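Take a look at this single chain, the form predicted alone, given in structure tokens.
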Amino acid sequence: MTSSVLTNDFVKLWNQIASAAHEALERVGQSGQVILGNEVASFEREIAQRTSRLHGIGVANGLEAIEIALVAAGLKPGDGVITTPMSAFATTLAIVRAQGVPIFVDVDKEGLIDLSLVPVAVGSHPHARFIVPVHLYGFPLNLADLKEVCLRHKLVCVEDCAQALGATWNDEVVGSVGCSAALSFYPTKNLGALGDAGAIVTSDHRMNECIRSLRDYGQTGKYKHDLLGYNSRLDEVHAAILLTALLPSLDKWTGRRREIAHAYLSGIQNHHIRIPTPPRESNPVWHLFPVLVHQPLRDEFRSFLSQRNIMTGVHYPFLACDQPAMRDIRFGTVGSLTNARRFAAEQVSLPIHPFLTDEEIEHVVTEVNSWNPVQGS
């Protein structure tokens, strides 16, 4: 095989959709409504009734989403909100924009948030009142367990939903459990724009209202601002090819992206590879496929898949509390983190966009099972 097997391949994307991307700039265009028009209304019904939501609100990205949806929830300066170090840093920049404290807790053997943690956090940070729990690698957290914890605890859920669009636990939705839910349309997501663009969920009316204003500079009639907003909105070119050009194949891309992820599964038979597996209860939708590598053995596995021409990611290489930009500010960690630090110097991700052909899956697995570091075991 001469081609490189890509962790994502935008130029198929764009050969799938190219005319209906077009069609839906031109309608655009034809309108003559560029902001907060028809196209973004329409898909923000969509992507609401997608997440089991009576509420969606089109955003500029996903990292405000989750900014304004902690804002809308009634966060105030220093309140603690308990979430993962392992994840985008998006998810902790949104709480310290915000003006929360981020409290980090450890990730479980799938490195989601271990959610039998969150009474530490809450017992040795009494100033939690907030979770944010990432539903990583497109897998759901336990949703029952979630509700559960939210309940005892007195915390309100903003749920980061960013990589996990249309997963569910037990047939129930992600993004449907907490106060309100943040999605990203990075062009890298499961559905993905040709550009940033996000959008927050909830089922409840002032939430909605209040989002709706904080998009909109805080304004709640023409030239009227009660608040302090943002300008956070989602662009009607945007919202269309989202909604016309690629809503439409999400279903067909997940079903892909979950065929691939079995192929991986079933084919992958290496001793030095270890592979998070969901609980049976669990429906992911696999936006990536982590392995976890020995530590040492990483680099060496990523350039032996590399010169046989496959591409590999690396998420997370540093935990969120590690950050260079973390430095002065004010955090809480629960414990020593050390799953999330095992995650973050050993996982790698295989490629798993819909676009693989069989060829290059197979190429995958065979060459995956192929390796035998030369360092040992």
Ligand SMILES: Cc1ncc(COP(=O)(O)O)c(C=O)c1O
Given for the second form:
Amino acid sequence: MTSSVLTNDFVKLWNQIASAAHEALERVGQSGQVILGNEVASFEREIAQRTSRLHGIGVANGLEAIEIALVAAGLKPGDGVITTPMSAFATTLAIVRAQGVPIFVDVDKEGLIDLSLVPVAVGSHPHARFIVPVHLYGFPLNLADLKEVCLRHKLVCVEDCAQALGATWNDEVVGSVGCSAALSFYPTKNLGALGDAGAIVTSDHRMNECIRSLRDYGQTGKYKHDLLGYNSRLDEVHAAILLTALLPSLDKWTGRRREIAHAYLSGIQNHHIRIPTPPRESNPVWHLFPVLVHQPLRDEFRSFLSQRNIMTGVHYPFLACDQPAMRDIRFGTVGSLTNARRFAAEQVSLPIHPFLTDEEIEHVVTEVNSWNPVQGS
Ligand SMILES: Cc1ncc(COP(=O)(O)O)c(C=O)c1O
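Same protein, the form predicted together with the ligand this time rather than the form predicted alone?
Below is the entire complex, every chain and molecule, led by the chain shown above.
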């Protein structure tokens, strides 16, 4: 195989959506409304419906979706926010920007926050009032357990669904459980805009009003500011493209991701590689396809694949609590974060995007199976 197997293919995406995207742009231009118009409103309804919520609110990106959702949920400076250190740094950054104190809990064998440790976190951090769980890699958390632990410990939950739009646990969709949920439409996401975009979903009417105000400078009427808000509006152009050029294909693209995941799960057999397999109740959307390779072999594995034109990623090489940006920031940890550290050291993401060809998928399986670190590459 001469051309590279990419982790994302934005040119193939563009070639599929170009004419619908041009139409969407034309619609916005002809409407004369470029900020918070009908396209944003229609897209918000679609997103709310897809997460079984009453309200969707478009915002500028996923980071601000989490931050604004926390502020709207009543987070006060110094409130503890239980979360995972194994996520995009944006999850932690949003908590810190909202003036919460992150409390990092270890992850389970799939790399998701270990909900059985939440009672320990609450016990050792009495100021813990919030939880931001992350449906990482497109794997849904156990939503029954999540609801139960929030109820029992009176935790206000903002789900981070940036990687998992459409994933279900026992047919219940992620984003439908917390008091609100945050979504990102960053270009690499399963529903990726042609730029930055995000949304919050909720079924709480007051929270809906508050979030709408916060995203628009805290306005409650024209030039009337009851809150100190943000400029975090979803652009009309992005909403239009998301609505009619991208969203109509999301189910087809998710189906293709599932086919690829199935091909990898059934085809990859190499005892140097462990594949975290989601439980039976879980229907992931496979934002990423994570595998674990023992250190110190990860770099060798990645360069072996790279020499065979297979690109890979690492999600994520550093824990949020270990980032230099956190050096002067107050945070808590629960235990030694052993599993999270293992993911940081061993995780590799294999290519999984809807435009991979059958030949490319086969090439990945064959090469992954042929890697034998004892013989070297
Ligand atoms: C889990 C998670 N949370 C939050 C974000 C932040 O989203 P955005 O890049 O749209 O700000 C991302 C994406 O980078 C993410 O993967």
